[in-house]
Every structure is written in structure tokens, then in C-alpha cells.
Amino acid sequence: MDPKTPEYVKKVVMDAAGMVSIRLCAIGNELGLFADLASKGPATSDELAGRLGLNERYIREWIYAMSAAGYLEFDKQSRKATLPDALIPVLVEEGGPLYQGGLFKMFTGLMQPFNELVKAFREGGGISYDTYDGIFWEGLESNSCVRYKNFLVSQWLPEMPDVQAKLEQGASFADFGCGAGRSTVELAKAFPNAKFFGFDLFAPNIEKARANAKEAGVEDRVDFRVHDISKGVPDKFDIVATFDLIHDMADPKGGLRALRQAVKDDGIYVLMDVACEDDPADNQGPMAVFKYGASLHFCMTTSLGQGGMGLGTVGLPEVRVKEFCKEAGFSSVRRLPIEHPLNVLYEIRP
């Protein structure tokens, strides 16, 4: 036997109990747990179904598992479980730069379709987006909108001045791909001279992001339409944005020249998407793991069922960006120096 098959068993046990702490964490979200042991305080297993009306046996056996994969401490003399204060912000704080929650929806839809993901492995093609769970879209807006309310105003904006300025003097702002509408949101609250527009092929998004702009106070400046993108442009707009979308679509290419044809001459593109190296064999670490799974279960997958060109979550690096942007006719695209570890921004010129 080779001396690192022993190491390499251990890997696959390690990565086992990753897979199921993180479906137990995702049953805690769901039904509160966490957020009852933060608010409420540590409790046996009795005392935690009888504050949430949910069966001991089970919560006594969560208890057990999240203890034993250290979301928990537990006191074997009281019973009680306790959820650390440090895991507060990770598992509670929901909409907070740390929060988690919505990772654990994603991935328990994400994992969902395995037969038609192993049928498209045999066969070729994709996956629908009907196919997968509410949870799973629930998921994707919660993790959305971490990033937008955290960072998109406060920290990325200002590297873009000109946009900056365009909005507060009232510029006309369309987001193609908009999904439940968070970016367009936290915009609208902050630029209140600007017009807003959201479009997005799937309904559901659509409805979802009219009930967050009606929330949000903005729904009297904000626009949201049902619109496929790779059907044209339902005008031309000051500033034009994506927000982790060109590398989802069927046909990124098509999508870059009509998103020129819907920025003004004298507007600007701001592109969002995913940081990832030129040479996907350079994308290393936890990290480009998490983004290769979401593309197989997901990105790749969906852009390949609709006949698409399936560039997959690291399939538009820099260097491809600047290639369609300019196959596109734009004239420059302009990297933003911002830190984070799943996106990077491009301010891109007519």
C-alpha cells in the first residue's frame, strides 16, 4: 500500500463531516435553532423544543452532531448547549458582512438535481433552473445581498467616481440579470435623484425583487421587468451594470454586444463577476473548490441546458473580459483595486 493512502482516507472522512456539519448547520438555520440559542440563551434538548415546538429526540441528536463539529459547547453536567458568541455574526446577524445562512440554503438546493447532473455528465446538455428547489434562490438573494449591503455603496462605489457622480445627478441606471433585485435596492436607498430599472428573465425574481424594492421604501424609483436580454434592450441607460451574470448566460458574447447597445455613448458598463485566474489549473485552494462545485451544479450546468457556451463560475477571467468587451465595441475596460475573495469589479467605456 502507499504510505499516503492512509492520509488520503482521512481526507475523504475530514471532508465527509464537512459535507454533513454544514447540512446540519443548514437544518439549524432553517428552523431557528441558532438563532434561538443567541437570543434565548444555552438549553438542553427539552428546553429547546419546548421554546420552538419542534421534537426533542431530533434537537437532542443536533445538539450532539453540531457539539461534536464545533458550532456548539455543551455541558455534559447542566445538558445545555450553548452557541458561541463568536459564531453570532457567522450564523445569526443575517444581512452582516460575516453571515452564513445563505450559504447554507444555496448549497442544500445546489446539491439537490444529482441525477439529471449525472445524467448531463453521460449524456451532454444541462439543467433547467426550474429544476431546483426554492431554497436554493432563497440562498443565492441571501448571500447577494450580504455583499450588496456591506460593500457594493461603501467600499466599491467610491473607486468609481465617475459613476459615483453620474448617479447622484440623477443618471439612469438599468441592471440586467438583476435576480431578486438586492444591488438595484441598495442603490435606490442611497442615490434618491437616480432612476433605476431591473430586468431578469425568471418571473419569480422579479416578483421577489418588487417586494424588496416595496419594503425598502423605493419601489417609486426602482422599475423591476420580466426582460430575457438575448431578446435586445428595452432602451439606453447612463450607467448599465451586471452583477454575476455574463458568465451564467447561454451566450455571454451576445449578451456584451447588446449590453453596448443599451449604455449611452457617454455612459458607462460596471461588470461584476467572479475573481479566477487565466488558466483555470491556477485556481488553488478552498476556494476555487466552492467555485468549481457551484459551477457544475449550477452555472456550467444551466448555461449547457440551454445550449449555451457553458463558460462555468471561473470561465471569464480578466483576459477573456477584456476580449468580449472588445469583440462587444467597447473601447476600455478598467479593473477595480478591490480585495474579495469571490468578486471582482470592471468599470468598461463605450
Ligand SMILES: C[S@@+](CC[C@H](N)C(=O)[O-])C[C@H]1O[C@@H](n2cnc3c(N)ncnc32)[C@H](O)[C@@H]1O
Contents of the next structure:
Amino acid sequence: MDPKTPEYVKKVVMDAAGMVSIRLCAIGNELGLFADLASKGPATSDELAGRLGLNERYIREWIYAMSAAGYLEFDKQSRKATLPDALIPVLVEEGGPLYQGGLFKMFTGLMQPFNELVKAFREGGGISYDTYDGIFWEGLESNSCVRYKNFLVSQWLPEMPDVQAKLEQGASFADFGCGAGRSTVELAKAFPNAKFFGFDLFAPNIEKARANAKEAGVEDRVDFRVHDISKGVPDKFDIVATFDLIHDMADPKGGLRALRQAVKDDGIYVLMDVACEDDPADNQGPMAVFKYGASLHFCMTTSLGQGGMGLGTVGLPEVRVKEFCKEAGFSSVRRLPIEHPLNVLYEIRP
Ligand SMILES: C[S@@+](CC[C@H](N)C(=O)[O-])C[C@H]1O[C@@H](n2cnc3c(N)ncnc32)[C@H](O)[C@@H]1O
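Mind giving me the form predicted in complex with the named molecule, seeing as the form predicted on its own was just shown?
Complete assembly follows, chain above in first position.
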């Protein structure tokens, strides 16, 4: 036997344990188990099940599993489980800068269409957006929301003083591929003089975006509409933005040409996409596994499902952003000096 083989066996066991942990964390979030332990303190399985009206036998097994996985501390004397304080920002404080709960839902949802994906490996083609149910879209929204609430206005916009000045002066702003509208809503909250528009081709996202705008009290300044950017642009705007859209598109080059038409000649296009290396083989380590997993289970696959280019999650490195933007008729591309493990931003001029 190759002496390295036992190490690979251990690796498989570790990876399988990680996958199980993600699913059990998704259950913990869905049922409010982590939130209850954080707010009401340590509990036995009886107490936790009683507090939430759940089945004790399932909760007991979940507690043992989560403590074996390192997410809970278990006291053998009192039989109580504790959620460590250090884990509260990661598992419970939804919307906070360290919150990861969206990932549990997102990956649980992403991994549901298994047979469809295997079929696509054999025959090509892909999977359509409506194959993914609510848990995926909720997870995506929750995960994106962390970035928009904590970084977009306070850290990323100050790197684009012209965009900031235009918004302060009452610019029109269009967010294409807006999803549940979290980026648009955060900007609308911060810039009361500006007028905001959000477009997405997937109707359930627009419904959710409208509800989010209403909840934030900005519905009078945010207009969300179902629109497919590949069918052309609805108007011209002072500022146009795409947040994690271009790599997902069936026709990213056509999308960028349309976006060029949507930006006024003295306007600015803000492009946020996924941080990645020019050579796909240079994307390495856990973040790369995460990005390629999202790519195969959604980004590349939904694009191919529409007969598209299938760039994939890490298919839009800086070199390609510059090439595609030049072809689309933009004159300059400036990468912002921000450090974020998932995203990069560019300020692009017509
Ligand atoms: C990865 S999601 C990002 C959503 C949102 N911007 C965010 O950051 O949470 C990509 C979004 O682009 C939308 N989309 C894909 N192709 C589109 C197109 N041609 N026109 C408009 N929206 C599109 C999808 O429906 C999806 O909501």
C-alpha cells in the first residue's frame, strides 16, 4: 500500500464529517436551536425540546452530533449542551459581519438536484433556476446580505468617490440581477436623494426584493421589476451595478454590451464578481473548493441550462473582465483595492 493512502482515508472521513455538519447546522438554524441556546442558555435535550416544542429523541441525537462536530460543548454531569459565546456571531447573529448561517441553507439547497446534475455530466445542458427551492434562495440572500450590510456602504463605496458623490446628489442607480434586492435596499437606505431600480429575470426574487424594500421603508424610492438584461435595457442610468451577475449569465458578453447601453455616457458601471485567479488551476484551498462547488451546482450549470457560455463561479478573472468590457465598448476598468475572500469590485467607465 502507498504510505499516503491512510492519510487519504482520513481526508475522506473529515470531508464527510464536514458535509454532515453543514446539514445538521442547517437544521439547527431552521429550527432555531442555536438561537435558543444563545438566548436562553445551556439546556438538556429535554429542556431544549420543551422550549421549542420539538421531539426530544431527535434533539438528543442532534446535541451529541453537534458536540462531536465541535459546535456545542456538552457537560456529562448536568447533561446540558452549551453554545460557546465565540460561536454566537458565526451561527446566530444574522446579518452581522461574521454570520455564516446563509451557507448552511445555500449548500443544503444547492445539493438537492443530484440526479439532474449527474444527467448533465453525461449529456451536457444544465439545470434551470426553478429547480432550486426556497432554502437555496434564502441561503443565497442571507449570505449576500452580510456583504451588503457590512461592507458595501461603509467600506467599498468610499473607494469610489465619484459613485458616492453622484448618489449623494440624487443619481439614478440600476442594480441588474438584483436577486432579493439586498444591495439595492442597503444603498437606498444610505442615499435618500437617489432613485433606485432593481432588475432580475427570476420573478420570485423580485417579489422578495419588493418585500425587503417595504420592510426597510424605502419602497417609494426603489422600483423592482422582472427584466432579462439579455433582452435589452429598460432605460439609461447614472450608475449601473451588477453584484455577482456576470459570471452567472448565459451570455455575459451580450450582458456587458447591454449594460454599456444602460450607462449614461458620463455614468459609471460598478461590477462586483467573484475573486479568482487568471488560470483556473491556480484557485486552490478551501475557498476554491467552495467556489467550484457553487459553480458545478449552480453558476456554471444554470448558465449551461439556458444554452449559455457557462463561465462558472471563478470564470471571470480580472484579465477577462478587461477583455469583455473593452469588447462591450467600455473605455476603462479600475479594480478597487479591497481585500475580501469572495469578491472583487471594479469601477468601469463608458
Ligand atoms: C448569484 S445571483 C446574485 C443575486 C444578487 N445580486 C446578490 O448578490 O445576492 C445572480 C442573479 O442574477 C439573476 N440573473 C441571471 N441572469 C440574468 C439576466 N439575464 N437578467 C437579469 N437577471 C439575471 C438571477 O436570477 C440571480 O438572481
